Structures are given as structure tokens and as C-alpha cells.
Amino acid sequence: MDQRPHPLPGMSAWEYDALKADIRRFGVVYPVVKDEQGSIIDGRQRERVCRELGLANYPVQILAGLSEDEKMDRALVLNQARRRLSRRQMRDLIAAELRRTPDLSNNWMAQILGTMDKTVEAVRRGLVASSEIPRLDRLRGKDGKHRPVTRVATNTAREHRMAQDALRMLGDDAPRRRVELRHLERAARWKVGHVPLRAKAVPVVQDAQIRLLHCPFQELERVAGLQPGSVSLILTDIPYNQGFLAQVQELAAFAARALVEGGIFVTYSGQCHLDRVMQALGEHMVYRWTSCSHIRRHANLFHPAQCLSFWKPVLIYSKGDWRKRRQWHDFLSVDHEEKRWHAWQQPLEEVERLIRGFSEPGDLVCDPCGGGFTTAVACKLLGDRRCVSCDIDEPAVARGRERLAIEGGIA
């Protein structure tokens, strides 16, 4: 827990009572303001609501950049657009203020504190009569000390946590000004960027329920040692490229070999091969249903037919009878795309809801493209499933090795 000292006096009971129970009927209308280390710059007491409700997910800003006294004057600016303070708790108020930053002019605090010039003048007389403070000839003006500020809006626990990871990459390299999660990553991805990784960077550990190997998943069975009708769900992202089509139906194959019947295939393709996508792995299994994969605010180009796409198709297959058992939704959207760990990684949020979906507790999953290893990854945090996933590229695979350790805590 963060434990800043905050000039402004600390809510009554009966204040608190009424912001725990309007968090709990309309949730957090303002973010909390957090800096780039995670500690708080505002927002105390609704993070503390959200704790006692048990709300992991509410919307956090992080301002990064910003120096110490920065920090106090914007919870100050913050606090008092939302808070009414009585005629000697502001005088107190513009006291301690004054103890810290002397040398802020009057008009710039009072427009920080939401109050007179004039009163800030006679706080600071009282304080100099008194030696509390210096008398002072020159004072700092509004743009007398300018710092350029990186913002960060997120809306869940785990966008947060990603803001800062990004944040942490970057260093010195942030943007400073506001920007959105994706272009924060985005930059981040750019400076890690393609850095080879030193062997034994990261440990390997070896995790009986979660196996990342290395091979074309045509030997993933004898590599694996992977015993027919073993696997209940295949859960991948086969390559968009016109040079994989061939592969396609070999893939469709293994995965009538591995599944259990009624094993579910669930595939992310792209659109424009989909028609002999669908014909190749409709010759080994059988068509189900097309769900939609949308990243809100994105869009890929793709130039030949000029289309702006805003989707992609998710592919589900079955191994003879379908078997689902519980209800199930075909939409699937996110905030932003996740490209840390991999050019072709998919959203981990996303993941997680398929394996939900099309899996069941102890069930035996596969991945045989594996390429950022989401659905390991996915897997391990499940903490029920077992997988087993592989990549041709070996540099992927100890790529995704260091990303199990990290995000699944094997390590």
C-alpha cells in the first residue's frame, strides 16, 4: 500500500460510507491516478473501496515523469475538483502547502487549490511573521518548471500491469504525452525488439503439465509422445501465408489422430485463403461455427482489396458428435492487441475464454503452432489443464520458455 502523505484531511466515516456505496452501484467513475512505480497519486480511498468489494478490475491512470512535488500538486488539482474543504481547513491546507513549495507564487497555488490569490497572500504572511517560512523576492510562476508527463489510461488489473511492464522497458524512452496501452506496448516491443536471447537467459523448467517443445508439430506425436484420441482440445493460430495452405490439411489429420471424439479443433485465420482453410480441415473433421476475433479501435489493411479489417475468423471443428456442454458466446473483443512475445501473438484474455470454453478441467490441450505460446501460457494461469505445444523456430520456443517462466511463475 502506498503511504505518501496527503495534505488534504481524510474522509468522515459517513463519507466513505457514501463512496463505498456508489462504487458499488455505478462502479469507480474516476481513475485512480497512479504514477509509473504503482504507488498513488489519487485516489486512496477508492482503491480502498474496490479492496473491501473485492473489484480487482476498475480504471487506473498512470502519470509517468512526474517529479515528487509534481505528484502532491496534482492530487491537490485532483482533490479539489471533486472536494469541498471549510474556510480554516483550506487556510491549513495552503500552510503545509506553503512549508513545502515556498516559492510557488501565489496565483499558481490558488489555482492549484482551487481558492483566492489573495488568501494564499495571507496564509504566506502569517507564515513569514512567524519564520515558518522564508521571505522571498522572486517566486515560481505556472511555467516556471515545465515536465513533460507520459498518460496512460487502463480500465483492468491487468492492463495496469502491462502499462507498467511497458513503462519499465521504456525507462527514460516513455513517450511523454498521453497515449494509449497498444502504441505503449507497441513502442516497448520496438526498443526489447528483436534482441536474440543469451542461452540460459531464463532457466528452463521442466513443468510435467505445461510442455513447450521444440519441432514441426508433423513429429510433435513421436516427440511428444503423444498417444492417439489423447488430446480434448487443439487450440492454435495456423500461419495467414499462402505458403502454409499445403500444410493445412496434414494439420487436420494430426488433429483427427490426437482428438478424442468429439475433440474440439479451434483455429485463428486469416480471411483471405479462408474458403481452402475451411475445405482442408473440413476433409479430416466437422465444420461447427465461425466466432469473431475483434480488437476494439484496430484495423488491419489489407491493401489488394483496400478493406479496413476489423475482424478475423475464429474456425471450430469437431472430431464426429459435438459435445458441448455449456452455453457459449461467438463475439470476442478486447481492448488491444498483444504483440510482446510474438509478431502473431493473440490477446492472452482471449485465449483464456476459448480454453474456458472448449475445454474442461484436466483435459489434455495441444498447440501445434505454437509461435508466442499464448495458449501454454493461457493454460498454466488456468492452473487446471495440462498442454502441450510446439514451434519450427527454435528461437520462439525459448522466447516462450521466458515467457512461462515470467507471466506463468515457473521459474
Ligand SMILES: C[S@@+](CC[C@H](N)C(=O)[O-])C[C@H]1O[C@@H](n2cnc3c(N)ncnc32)[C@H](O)[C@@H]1O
Contents of the next structure:
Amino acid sequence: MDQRPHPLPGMSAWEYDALKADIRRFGVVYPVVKDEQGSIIDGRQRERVCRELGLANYPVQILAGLSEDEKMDRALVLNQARRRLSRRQMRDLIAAELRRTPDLSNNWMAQILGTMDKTVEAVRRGLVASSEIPRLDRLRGKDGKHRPVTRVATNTAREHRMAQDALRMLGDDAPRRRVELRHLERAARWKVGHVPLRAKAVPVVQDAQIRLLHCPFQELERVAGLQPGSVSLILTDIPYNQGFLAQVQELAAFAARALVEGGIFVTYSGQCHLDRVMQALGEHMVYRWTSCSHIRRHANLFHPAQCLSFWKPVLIYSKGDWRKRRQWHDFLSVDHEEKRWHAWQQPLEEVERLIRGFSEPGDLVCDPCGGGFTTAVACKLLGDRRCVSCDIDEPAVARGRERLAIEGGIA
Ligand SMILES: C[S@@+](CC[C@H](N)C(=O)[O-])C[C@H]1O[C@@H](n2cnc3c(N)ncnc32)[C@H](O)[C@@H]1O
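And the form predicted in complex with this ligand, for comparison with the form predicted alone?
Entire complex below, previous chain first.
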């Protein structure tokens, strides 16, 4: 980022100490945001705290392809989402921003800064009257100059370095969208002539090994020719309504047959009938853990309990011994909902993380309640897991196949 002064007021010593205590206790919740050169766009204080606490691994999001002005806009948006400014501070901030980019429309600037367009207009009038900025006939709106950006999320210093290497190799060919590190590396490998970035042979999965079937899960073994003890991970998302409860025990029995010894069963679950879901699953498998799936700044109101709920449980069971050995963490958090393919669709990034965390390359993954078939798409994108998935709803399967064809590639 360039060396222009940041227009937001600095953090007080008290605020900094509070941030440090928070990070010491909970780790870095909001990723540090950097550009492709490694300069910080947002999160200087968080990075300073990590340095002081000796934390090397913390989440970093890389945004590649932004102009200097766009980086500044991002920093403001991200900061504004977290900090509360006084009226005076907000007017000073608006004035600084209007001096920097007087051609930005009031409305767009108000959105960036999290204020009202009337407030921006009032500050603008004052600056025009004192000739600090020109009176402009045409202003630049939100869509006036939008360039898509490459976004990569990383969680460790090593992943961060790998993302930067891949971005360097790709240059202008970096995909302009949110992309998993693994896919970014794959695109970079492709560009530099298939030279492996990490010397590890992983089984490559053919399209035919991602199968989407139209049947109830109760018939999946027969329809898919699924052998007992052949599935390493069942990752699914059961319907949350009371009507499905009668089938949960059948699902657990199916899992107990299909899973390998030590195989893992993961399902998203609603809150309302959680006790009965857990009771039914526990009849055939061993309960291990509950992770939290959280979508930032998103909540659902549950009327019976009048609870504004910010998360949903992800239940984890095993068949027999828990063979999980690698370290993992149980807080899954993404930026926004994804509902393009199915009303109950889960975030792809999160599902990919669960697959990576609970299965190995070459494993067979199964989703017996496919819905939008996010599990199957994630396996296809990972490129090294086989997947069999089904849904009782025929149109959902047709859409799933369409999705697999559209989203299942690198581009
Ligand atoms: C919560 S949705 C799954 C959403 C999915 N995780 C996604 O990301 O799009 C549950 C799905 O289970 C399906 N379903 C319900 N009963 C089923 C059964 N007996 N066999 C197979 N699928 C079933 C429903 O049609 C629905 O599409």
C-alpha cells in the first residue's frame, strides 16, 4: 500500500491493550488483509499484536489486483465495520476522504464509510464553499470503476507464503474472484508447465468418480453399488424439520454400514430438534464433537425461542475409534451466505475445509442428502477425493449436475 496517511483516527493505548487481550484469548478473529506484495491493507494493529505475542500463524486474506485508491477504500470499509466513531470523528473522516477522492458520489462514499449520504453532502458543501475541493458536475458511483479482485484466505505463515508465490507466478492471469489456495496453486502450476509446487503425489480423480444420483439415501447402497466399509467420510446436511427426525436413525444405520472402521460422519444440524438428532445418531455411532458454523454479520430469528441465532451446529461422529490425528479447529466462519443453487446451500469454502480436515486424498466421500451438492462440488474442486451423493428431489439433482459442470472446474 502507498504511504499516504490513513484517514481513520489511530487506536488509543487502551483500545490496543483490549485488542491484545482479546487476541491472546481468542486468536485473530478478523483476518489481516494484505495485497499481493504482502503490504497490509487492513489489520496493522492485529499484526503488531501477533508479533508481540510471538504468534506466527494467524488468518490472512490476500486481495490481489487493487489500485491504491481501492486499497484505501477497502481499509475504510473493513475498519468501519468494526469501529464506532464519534460524530466529530466521522465528519473529519468524510472530509479527509472527500479531499482524497472528491469525485466519489455521496451515496457510494456513505456506503464505504457506513454513514448517511446527507452527512457526506453536508461536509462536501462545506469543503466546496471553502474551495478545498472543486464543485464537480459528475460524480463516480459504485459501479463507475469496479475491478474484480483475487481473494485468497490463508491461516498459517506457510500458506501465506504459498499464496504469494502462486500469485507472483500468475501475475495478471490470477483468477479475479475468491479462490482457495489449493486452486490458486493449481492454476499457477498449470501456467508454469505443470511443475509441482509441492512434491507430493496425490491421486487425481476423474469426473466419473464424482457421482450425483437421484434416489433416497435409503437406496443409495443399491443404486450406487456402495460396498460396506468403503466410505471414509460422510459429510451431509440433513433437513432440520421435525418431519425428517424419523429418518435420522436410518441415516445413522446407513452410515454405520457404509463407513470404514474409524470413518467420520459430519452433519450440519438445526437447533430446534438437536437433542433428538443426537440421540438417533448416537445409537449407531460415537459422538465426538460439535463445531460451530458461523456466517459473519448474519443471523436467523427462531420464533419459538425468540432467539437471534448467529451459528449452527456441525455434529461430528465416528464409526468406532476416532482416527483423527491432525490438529483442527472447530470454528467455521465465512463472509456471506451462498444460496445460488439451493435454498439450504452451505458455503463451499466451509465444506471444502471439512472435507480436507476429515478425509485424505483418494478417499471416498459421501453426501446422502445432497441438496445443492456442495459436498460433491467441493470434492471435484479439491481434485483428489471421490464422491457419491444423492437426493430424493429430482430437480435438485438436475441442478446439482449443472452446478458441477459450471463450478467444478478451475475457472
Ligand atoms: C439441507 S439440504 C442439503 C443442502 C446442501 N448441504 C447444500 O449445501 O446445498 C437437505 C436435502 O436432503 C434431501 N433429502 C431429504 N430426505 C432425503 C432422503 N431420504 N434421501 C435423500 N435426500 C433427502 C432434501 O431434498 C434436501 O435437498
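Predicted, not measured: the structure shown is a model, and the values here were computed from it. Numbering follows the first chain given and starts at 1. Basically, rigid core = biggest C-alpha set you can superpose within 1.5 Å across the two forms.
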With the core lined up, does the C-alpha of Pro216 move 2 Å or more between these two forms?
no
Cα displacement of Val60 between these two forms reaching 2 Å, rigid core superposed:
yes
Just checking, between these two forms and with the core aligned, does Gln45 shift 2 Å or more at the CA?
yes
